[in-house]
Every structure is written in C-alpha cells, then in structure tokens.
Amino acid sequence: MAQVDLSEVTKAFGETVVVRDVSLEIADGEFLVLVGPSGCGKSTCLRMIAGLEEITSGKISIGGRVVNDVPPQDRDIAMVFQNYALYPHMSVYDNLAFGLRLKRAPTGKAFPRTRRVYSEAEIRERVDRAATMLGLTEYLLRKPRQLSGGQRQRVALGRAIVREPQVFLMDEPLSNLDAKLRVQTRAELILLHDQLREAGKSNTMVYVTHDQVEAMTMGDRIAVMKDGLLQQCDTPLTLYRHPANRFVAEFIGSPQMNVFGPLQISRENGTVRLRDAKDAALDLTLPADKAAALAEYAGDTVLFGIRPEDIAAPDTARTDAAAGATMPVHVQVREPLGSTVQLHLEAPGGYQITSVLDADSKAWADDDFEAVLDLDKCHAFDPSTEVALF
C-alpha cells in the first residue's frame, strides 16, 4: 500500500498560517497534482509529506502508517527537486547509485553497526533498468555538466526510480526546461507512471506545479489550492466543466474564463434573464436547465462566466444563435495562433473578454459583430462567496 492521507493538516510559521486544514486522500498508484499560484502552500504540503517541514497540527499517513514524527529518510519516499540536485563530481551512474549505496540496515540490537542493504550487483541491475527506461544508457559515464537540462532532469528522476519508494514527490521538476523540452519530459513522466504500473511497482506520485496545462495533462486528479486552502480536488475534466468556485473556474483553462457582473436576475414569462444595469445591450436568456438553478434567486445578482472557446463569431459558430444568446462586441486585438485565433473583445458594459475561434475566422481588429454564446456551457457564481451555482 502506498496510499497517502492528509487529515486536517495545518502549517504555521509563527502567526502566519501558510496551509490551513488540508485533507486529502491520495490513492495507491494515483498521480495527484497540487496546483495553484505562487505562495498558495502547495510546495509546503509536499515538503510536509516528505518530512522536510514539521506540521503544526493534523496527521499525515503513508501506506497506513502515521509519519508525523518519522524522519524523512525513514518515510520510504523519493523526491525530485526543481534544480535537479545532482552531484557535479559524480558520473550519471554514480548519481543514480548513490542513494542505494548509502542505504543501510541495522545488524541487530546487540550489534548496532549497520550493513549495506544492496550489493553492487543489485545496484547495477537497478541502475541499468532505470537508465534503459529513461533513455540514459549511453550517458552513464558522463558528468552532469556534459548533459542537457532535460537529460539532467531524467537523471534526477532515475535517482528516485532506482530506490523503488512507496511514493514519488516532485516539486516543479520541469520549470527549468524550455517549452519544447518541457512538453517532451511531461510525456516521459506520464509514460514512466504507466510503465511502473505495468511492472506492478508502487507508483503513487504527488506532483507540484503552478502550470495548469501540466496539471490538466498529467494528473489523474488535481488539487487546486489558494492562500493555503484546498479549493477543489477532482479529475481534470470535472474541474474544467464543474468548477467549485470562481477561482477554480478562472485558474483552470487557458485563456481563463470570462466573468461578467454582477448581473441582475429576472423572471419573465417563464424565462430567466440576466441583465447588466450599466448597459441594456447585455441581456441574456438562460436555457431551461440553467434557468431552473437560478429561478429562486430572482431579483438578486449573479456573476456570469463563459469560457473563451464558447464565444464564437457568426462565421465560426457551432451552435445556433438562439434568442438571447448573442452579444454585440468590438474586436480590439486579433492574435493568430496557428490552428486558432484569439480575439480580445470589448463587450457591453465595458467588459474586456477573450474569444478563441477557428483560424479561418474573418473577424479582424476594429470589427464589430454579434458574438454567439453557447449558454449551455455557461457558469454562474454567487457574487459574495464566489461559489458556483451551476
């Protein structure tokens, strides 16, 4: 078992609380990503799992064993850092083997001296297996300075793999790589997780990043944090389609979700409409399922959210422009991105919004057109709590 459980874990530095009452159950073999902006507490959570930071309150269990007071070296975890942390004077082989050579076990109560756990033959077998898996076989005699950034990161990963720990902990391991290498190494990490699973080895991974694209592409589940608080933990698709609050909605997805409001909710002739008091041109009639969720809030206000890919120009619209599903906009900037084009628009009420269209769209800077909104995919948030209403 390599399940990791955090129960109401809190970390404070003096009077400053950086992680507050975080509870998470990370299943055996799961790839969980902790994501959030800088300073949200995600790396601190990882370091508490590793034992590099003492917890202020709460409980952490690894494999069913409470490890609050267990030193890092006895937690059976392996950590990959952002800056590789390789020994520059050692070859790749020796860097991979170093942790195994240090691993020792007591010889008995009567003889407190220790013995080496692994023979050189066993160490070579593990190193060769990890090097083959990561494509490092031809670099085993090189020093870290003779490797590229991506190769160094693979050595750091290999050093964790050879130990065959219960849990892999990764603290923004790709942030030092260029864009192309980051995509390549990201794919290698996903493949590594699958290979360890197929080999029947424990492959529980906890991965920290501030990059929501990494989180969406890599994680079985994603835990979103803000200001030391866990906002939501779920599958990537669920976070994207059903965010728990405005922060998650805007953080997950690129470009981020457009949010209008507050808009006035009104019921008229069996329909529910959203209007901006500042500009009557922003007047939206909600589809039946969305209207039902807001019917009891008639007379109140709501924040309205819609993703850029759900705002189309008439020439690229995939949905019919039903009554109330269009909005006049002015194109301020057009950004061609190859397969798509990103438009920065001004909407009624002075709102600055973004739309992502097919590359063949004829919408150009300074154009005016009726944007088509796919209201079946819109979102609503409480203006005071910012909790999602649908």
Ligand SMILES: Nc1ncnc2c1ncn2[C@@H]1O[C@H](COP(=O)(O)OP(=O)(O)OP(=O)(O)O)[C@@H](O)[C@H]1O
Contents of the next structure:
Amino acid sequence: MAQVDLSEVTKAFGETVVVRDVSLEIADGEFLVLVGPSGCGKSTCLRMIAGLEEITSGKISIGGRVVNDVPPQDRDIAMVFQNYALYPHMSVYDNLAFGLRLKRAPTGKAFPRTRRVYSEAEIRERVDRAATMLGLTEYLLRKPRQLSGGQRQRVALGRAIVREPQVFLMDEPLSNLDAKLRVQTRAELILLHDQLREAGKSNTMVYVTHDQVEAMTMGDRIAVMKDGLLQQCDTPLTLYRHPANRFVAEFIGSPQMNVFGPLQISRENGTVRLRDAKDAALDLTLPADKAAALAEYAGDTVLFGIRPEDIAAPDTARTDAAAGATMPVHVQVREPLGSTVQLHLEAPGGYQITSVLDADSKAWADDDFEAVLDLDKCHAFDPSTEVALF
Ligand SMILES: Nc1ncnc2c1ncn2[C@@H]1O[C@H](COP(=O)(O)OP(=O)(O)OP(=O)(O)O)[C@@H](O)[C@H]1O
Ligand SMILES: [Mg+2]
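To test you: the structure above is the form predicted on its own. What is the structure of the form predicted in complex with the ligand?
To see the whole picture, the full complex is given below, headed by that same chain.
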C-alpha cells in the first residue's frame, strides 16, 4: 500500500512559516495535484514528503509508516523535477539504468528493498518495460542531445519509473516544455498512471503545478494551497462547482469566475434579492434554494460570484430568463476565440465582468443588452471571511 498521509504538517524557515498545519490523506493509487500560486508552499510540501526538507512539526507517513526520521533514500519514493538534468555523455538506456546500478550504503532498517542491487538482466527488463510505456524504445541508444525536449522529459520520467517506487513525486515536470508538447505530455502522464496500475505497480502520484488547467485535467483530486494553507482538497468538478471560498473560486476555471459586490441582501414577499447600493439596475432575485441559504442574512451584504459561461446574451440564452435573473450590460471588448467568443462587459455599479458565449453570438462591441444570468449556478461569499455561503 502506498498511501501518503500528512497530519498537521508545518514548516518554518527561521521565523517564517511557509507551510501551516497541512493535513492530507492521499490514497493508494491516487493522482493528487497540489496547486497554488508561486510561493504558496507546494514544492516545500513535496520536498517534505521526499525527506529533502525536515518538517518543523506534524507527521508524514508513507504506506502507513511514519517517515519523519527516515532519510530520503529509504522512503521508496522517486522525484521528478522541472530541471531534469540527464547525463549528457550517457545513452538513454544508461540514463534510465543509472539509478538501478547505484549501490547504496545501508542506512537503517526502513524499506530494505530500496537497497537491493539489481542484476544487469533485471535492469534490462525494467528499462525495456519503462521504455515501452513511454515510447522510448527506438531512442535507447541515443544521447540526450539527440532528443527533443518532450523525449528528454520522458527519459526523466523513465528514470523514476524504473525504480518502481511506492510513490512518485513530481514538481512542475512539464514546465520546460512548450505549450503544445505540454498538452501532449500531460495526456501521456495520465495514461502512464493507468498503465502502471494495470502492470500491478504502485502508481500513487503527488504532482505539483501552478497551472490550474494541468490540475483540472490530471488530478483525481486537487489540493489548492495559498500562503502555506490548504484551502480545499476535492475532485476537479467539486472544486469547480462548489469552491469553499473566493480564492478557490477564482483560481479554478478560466476565464476566472466573476466575483463582485458587496451586494445588499433583502427579503421581500417570500423572495430574496441582491442589489447594488450604487445602481438600482443591478437587482437580482435568487432561486428558491439559494434564497433559503441567504434568508437569515437579510440586511447584510454578500459578494456575488458567477462564472463567465453562466452569463448569456439574449441570442445565446438557452431558455427564457427567470424573473429577476437579468441585468443590463455594455460590451466593452469582444474577443472571438474560434469556438467561443469572450465579452468584457460593464455591469451596473461599474463592475467589470467577463462572459463566454457561443461563437456565433451577435453581441458586438459597444452593444448594450440584457445579460441573462443562470442564477442556479451562482455563488455567494461572506464579504469579510470570503468563505462560500453557496
Ligand atoms: N530554504 C529556504 N529558506 C527560506 N525560505 C524558503 C526556503 N525555501 C523556500 N522558502 C520560502 O518558502 C515559501 C514557499 O516556497 P515553495 O518553494 O514551497 O513555493 P512554491 O509553491 O513551490 O512556489 P513556485 O510555484 O514558485 O515553485 C516561499 O516564500 C519561499 O521563499
Ligand atoms: Mg515550487
């Protein structure tokens, strides 16, 4: 079993706490993505799992065994970095075999199988298997400089795979690749995760990225971090549909969710309405289930959130607008993107919002129209804590 558990893990460099009280249970065989803006503590978390960074407090276990004091080489993990220095004078085959040929000095009793020394036949079998999985078989005799960037990256992955570790740790392994190759390699990694399982190998992966699209497409679950704090950990769709707070709401999804306000909550004739204090034209009536969640806050304010794809123009709305679900907007910029068109809109109250419409929408720059909001999919956040109310 190769589950990884972090329990209230904290890391401080001197006085500065960079990871605070992070608890995460990563299941055996799970592809967990750690995502967040630069400096939020992703690499530090990964390095603590790897044992490259000591933890200040808390507990980390791998496969049910506490590894706080186990040195990196005895943790049975393999790490892939962004800067995958391959040995330039060695062939692809020798680069892949290198880690298996290293003899390790005995270091205590934990994970004895990492100290095994492999026979050349065993090494060949493992290298061949990894090369087949990664489509590298025909390149085994080449030197790294005779490979493309994507092929080199696959060799770096191969070096991790041949070790058959309990857990793969990957720190932005695709960020040196150009955009097209990144998309392709992303798909290959997902496939690889499945292939490892089918081959009966451990395939638990902890993958660090700052790219929310990478996180959404690859993760079984995504852990979102900000300023050293875990914000939310859940499946991609749950994060997208039910973000726990404003930060997650705006981080996941592209273009990002429109969040504006604060709007005033009022209760009238059994309905709950959200209004802007400055502009009466912004006056929304919430559907029943959302209304119930906000009824007790009448008189207070909320931040209102709605995704760009949930704002339609009259000619793209799929159904008639529900009562109280429209607002007048002015189109400032129209950006055709091929399959969709993105509009930058000015809403009442002076709020700048974005909408994504079908490509054939006839909403043009400088137009004014009644935008139709799908309020069943709207969000509300507490203005002071920014915690999601729905
Ligand atoms: N050895 C160190 N000494 C002091 N501070 C450090 C050290 N290593 C990292 N930090 C700080 O810890 C914070 C988290 O760093 P970390 O490398 O984990 O961020 P990250 O989320 O991986 O960011 P990026 O996306 O830029 O790689 C940063 O503010 C960084 O400056
Ligand atoms: Mg990093």
